[in-house]
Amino acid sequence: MKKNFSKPLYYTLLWVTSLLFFLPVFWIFLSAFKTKEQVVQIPPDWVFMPTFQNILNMLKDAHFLQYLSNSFFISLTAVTIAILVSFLASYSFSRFKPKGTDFIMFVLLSIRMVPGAATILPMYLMYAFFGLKNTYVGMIFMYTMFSIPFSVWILKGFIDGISTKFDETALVNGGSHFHIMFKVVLPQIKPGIIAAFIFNIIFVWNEFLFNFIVGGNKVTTIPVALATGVVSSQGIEWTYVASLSLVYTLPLIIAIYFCQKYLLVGMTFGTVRGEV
């Protein structure tokens, strides 16, 4: 009886907690379909006639498509390059185990522990010296660099869980190391690849500080646009903020929804007990 009662209570608590965390997101989504007066109205209107004028006004903005395309291009390119480099590095660490592997892995992970504010000044000076400021190459290189350490940790855990017997069998049958990596190992760590990709795309997609300081008008992404392009002579354009947030957030929500099972696996860094 106690068990039958506690289970519904447990799931009810989970639902309530989830809804509380999702409420701010739901509120900003609702605001995208309200008028300016309704957005700031107190008490708020929960039932109202939705309008799509805010979305249309945002689409008419001359800079909107540039901001959106910059976010997609920089994020996808940087993370794709990072995953490729991380896969090659993870395979080397897992299979060849060079001297000092544990220390190198620790150093890689410690890079992500350093706050961005501590590195932004030297990065700015370096980018200004090499002429990489306000360039796509510079932004992609920076986000690739920050995405590699975490990707290496995730993918190495997955590769460690794959038996070396696969490698040995392929070598005996005349396969090269590139054949083993891309034809034997890679298909077996698909969940890890997707998990690393999603985790890093979330970071790059939402990153603000480096794009704001090191970037510029040419490579501005939506997080920076949300912070710098929402103030007019009439104050903050809350309808524009809500509309841009809606369009900007939906791709991540959809991606996470369809890849959530891979994210759960990735949270364990791909660790597997025993060989598979």
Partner chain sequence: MYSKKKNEQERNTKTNSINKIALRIKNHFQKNEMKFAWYLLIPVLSFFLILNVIPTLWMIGLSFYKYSLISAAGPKFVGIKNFIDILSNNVIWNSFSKTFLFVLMGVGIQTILGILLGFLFWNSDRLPGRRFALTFLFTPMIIAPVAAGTYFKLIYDPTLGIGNYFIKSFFGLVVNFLGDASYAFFSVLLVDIWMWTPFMILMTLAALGSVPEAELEAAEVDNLPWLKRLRYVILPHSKFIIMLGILLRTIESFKTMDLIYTMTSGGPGNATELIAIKLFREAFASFNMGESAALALITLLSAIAFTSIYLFILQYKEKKV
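Positions refer to the first chain, counted from 1. We call the rigid core the largest set of C-alpha positions that still match within 1.5 Å between the two forms. Here the structure is a predicted model, which means the values were calculated and not measured. What changes on going to the form predicted in complex with the partner chain:
- Superposition of the core reveals a Cα shift of 2 Å or more for Leu13 between these two forms.
Please show me the structure of the same protein in the form predicted in complex with the partner chain, now that we have looked at it in the form predicted alone.
Below: the lone chain, stripped of partners and molecules.
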């Protein structure tokens, strides 16, 4: 089929497709460099003098900096903890297969399939009861739980793929279990770790509902700020939405650019280990 295309035409088609999907995002990003009037101007100015005022204003805003650092702190900490504990668990599942392994794995995955709105209610009641609302500990633990199922699935798939010969050799040579786990197995499943990390970061980074309901002014992350903090007396502050989206999406776009081949591993819970 593709042989009927001439190469340049085929490549142009691919690029056009990619850019078409990117277009709405580009439109958002473009608005970050427009003035308030230009954003809602119809017909739009196709050529305009970019202004950096929106971004400068945003960077000067103490709230924004707090939201952004919350986003970074909460998502990075939560996913790191999740991957660490998931590594321990998946090593156990993979090597010792304790009773009920399949069942635990199933239940872990199924909680991740439940709509957030269904689990947020009991969470809310429990957090209110224990005073965990609007605390970093509460948010981090919630997102850790959020990231555990996929991490366990991805990492177990990877550890299963490492021959037990390595473990046996280390054991015979007097290595402890922890030595085997961290010095023998861990270095070999680096791609799995990166995949699990990237995949869960995308979810936690963009998560809105949980932070909205059980968070508070102290632990607000950017998505919540986006959804709630953008309405002023003149309606929605579009330039603010745009510049916030720009600053917030860029780190992920850069991460995707560099970790493209790990994306797929995460998307399929490690059942597929190919490259794109």
